[in-house]
Every structure is written in structure tokens, then in C-alpha cells.
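Listed next as C-alpha cells is one chain, alone, in the form predicted on its own.
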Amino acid sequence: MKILVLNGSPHKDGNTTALVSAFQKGAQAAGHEVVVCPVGTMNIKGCLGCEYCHTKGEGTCIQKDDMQKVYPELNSADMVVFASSVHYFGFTGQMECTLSRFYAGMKPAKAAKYGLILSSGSPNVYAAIETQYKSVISLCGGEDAGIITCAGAENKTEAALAKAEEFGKSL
């Protein structure tokens, strides 16, 4: 299975990236191909709502930014994992921009499974993101493969990284 991880964290060495690395290690050990797109550090703008993609572009977005690197991976993935730090009860702005650009193609072409990896400084801040995630996979006709969350002092601990690695192995 080809797994695409969209890492929405703007921190290259942060808690989310550590969880993504552990997940990737587990998934690769289980024989899966894993591609990580660091959308949190890429130049991806939000959807303009211009409708070019649905009127003239035949599903192609008019904007030419780093999302052009993500679309081919997105459309060939069997599974998509959204990974994000939590910024004030929501995905990072960078992840929100990436998600808004799904509109051009309306959904990933192949992905049947989805996963969610979240890290935050505080517990009990995940409800809005989990609702959004479940709405996205419902729209895409996908299956929820699992959700991993880590908060506060739990981040980057052996237990948290083992949990993320086990998630990857379980697929």
C-alpha cells in the first residue's frame, strides 16, 4: 500500500514530525511505501474559490505553487494520513490551505483509508479537528484507519513514539 502523510507542522524537528517519523518507520516495517509531504513548510496557498478547476481547468487548480508537488502523490496514494500540530483548536494554517486545495480534484483519486496524527501542548483540544477529519473522509468515501493524539509532556516520549510506530505497523 502507498501511504501519503501530509505533515502540516511548520516545525521540522517538532513533536508532529517525531510522530510522523515513528509512524513511517512502523508502516515501512510492515511493507508499505510511505511518502511524507511536509506541507507545513511548503509554499501552498489556500483555495481562491475562483472555480477555474471546475469550469476551464478540468480538475486542475489555476494556482501554481508547491501543491503541484502534492497532487500527484495525493492521487496515487492508497491511504492519506493528516498529521498536524494543534494551533488553537484546529489544524495548522498550512494544513488548512492544503485541505482547501483538495477542492480542485474534489477528493484523492485512489485513497480508501485515512489516518490522523495530532500533537498539542494541551489535552482536550482535538474535537473540532476530529469532526473535520471525519467529514473529509466521509466526503471522500474513505475508511478511518485510526487517530493518534499526544499532548503536553507526552510528546516525544518513548510511549508516544511507540504508539505512532505501532499504528504504522498495524496497517
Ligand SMILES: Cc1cc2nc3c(=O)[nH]c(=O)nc-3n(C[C@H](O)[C@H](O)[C@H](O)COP(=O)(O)O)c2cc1C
Contents of the next structure:
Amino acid sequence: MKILVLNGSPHKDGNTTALVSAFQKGAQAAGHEVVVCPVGTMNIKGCLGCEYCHTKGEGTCIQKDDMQKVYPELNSADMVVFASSVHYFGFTGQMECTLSRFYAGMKPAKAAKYGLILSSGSPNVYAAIETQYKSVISLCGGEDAGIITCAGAENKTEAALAKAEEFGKSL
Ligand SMILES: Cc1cc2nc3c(=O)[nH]c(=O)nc-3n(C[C@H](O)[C@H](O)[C@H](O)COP(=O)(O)O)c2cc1C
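Okay, that is the form predicted on its own; can I get the form predicted together with this ligand now?
Then the entire complex follows, led off by the chain already shown.
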């Protein structure tokens, strides 16, 4: 299947990216195609709430930024993985901007499966994100295929990367 990973970390070589790379390695070993969109470092603005998409735009957004590269990937993925560092108990601002832009299509992801990969400084800081993630995938009509979290000194360890790789392999 085609797996789209939205990496919301602002760090190109950070802790989330290390988990994403390990996940990608595992998923590719299992025969899947993996596309990573580094939305955390792309030019993606938050939704303006202008309603152009739901009036004149026929589901398209008036803002022509890097989200235009993400929409076709969302539309064609069989699985979507949200990967993010934890910022103040939530997704990164960059991931929030990306999620807000889902509004143009309402349910732009057609995937049946979803996943969540989170990196944080402390453990047990994931409740708000998990609630949001489950609501978003329910709206999109898909199912959770797994959640990987990694906290503090665990980040970038062999054990953490093995956990992410195994998640990819298990799909
Ligand atoms: C603005 C900001 C807010 C953060 N908020 C939290 C937080 O609420 N809880 C937590 O455990 N870690 C928090 N962290 C720590 C990061 O989640 C952690 O360092 C993570 O591993 C960074 O991943 P990255 O290298 O992919 O950016 C925060 C870091 C930053 C920069």
C-alpha cells in the first residue's frame, strides 16, 4: 500500500525525523511505498476560515502554498501517518496548520488506515494529541493502525528506532 507520512517536526534531523526514517525503513521492507511530506519545514499556512473552498472553490483552497503538494498525496494514500514532536501537549504549530487545511476537502484523506508517531521531552504528555488524532481519523472514516511514542532520553536510542521500524514492518 501507499503510506503517506506527514512529519510535523520543525527539525529536519530531529527526534521525530529519526522515528520517521526507522518507520519508513520497516514499511519499505514489508513492501510498502512510503512518501514523506515534511510539513514541519514546508510553507504551509493555517486555514483562513474564508470559506472560499465551500463556496466558489469547489473544495479547493484559495491559498496556493505547499499544501498544494500535500493534497494529491493525501488523496492517493492508503495509510496516513501523523508524525510530530509534542509542543505544549499538542501537535506542533506546523502540523496544526496542515490539519486545519484539511477543511477545504473536509475529508481529504481517503485512507483506511492511520498511524501516529510522537516524540516528546517527557512521558505521558500525549492525551490531547491522541484525542485529536482519533477524532480526525474518525471524521476521515479510517482506523487506527498503531501509535508510537518516544520520550526524553529514549529518543534516538536503538530501542526506540527498533520500535518504529517494527511498526512499519507490521503493516
Ligand atoms: C516549543 C516546544 C514545546 C514543547 N512542549 C513539550 C511538551 O509539552 N511536552 C513534552 O514532553 N515535550 C515538549 N517539548 C520537547 C519536544 O517535544 C522534544 O524535545 C522532542 O523530542 C523534539 O522532537 P524534534 O527533534 O522532532 O523536534 C517541547 C519542545 C518545544 C521546542
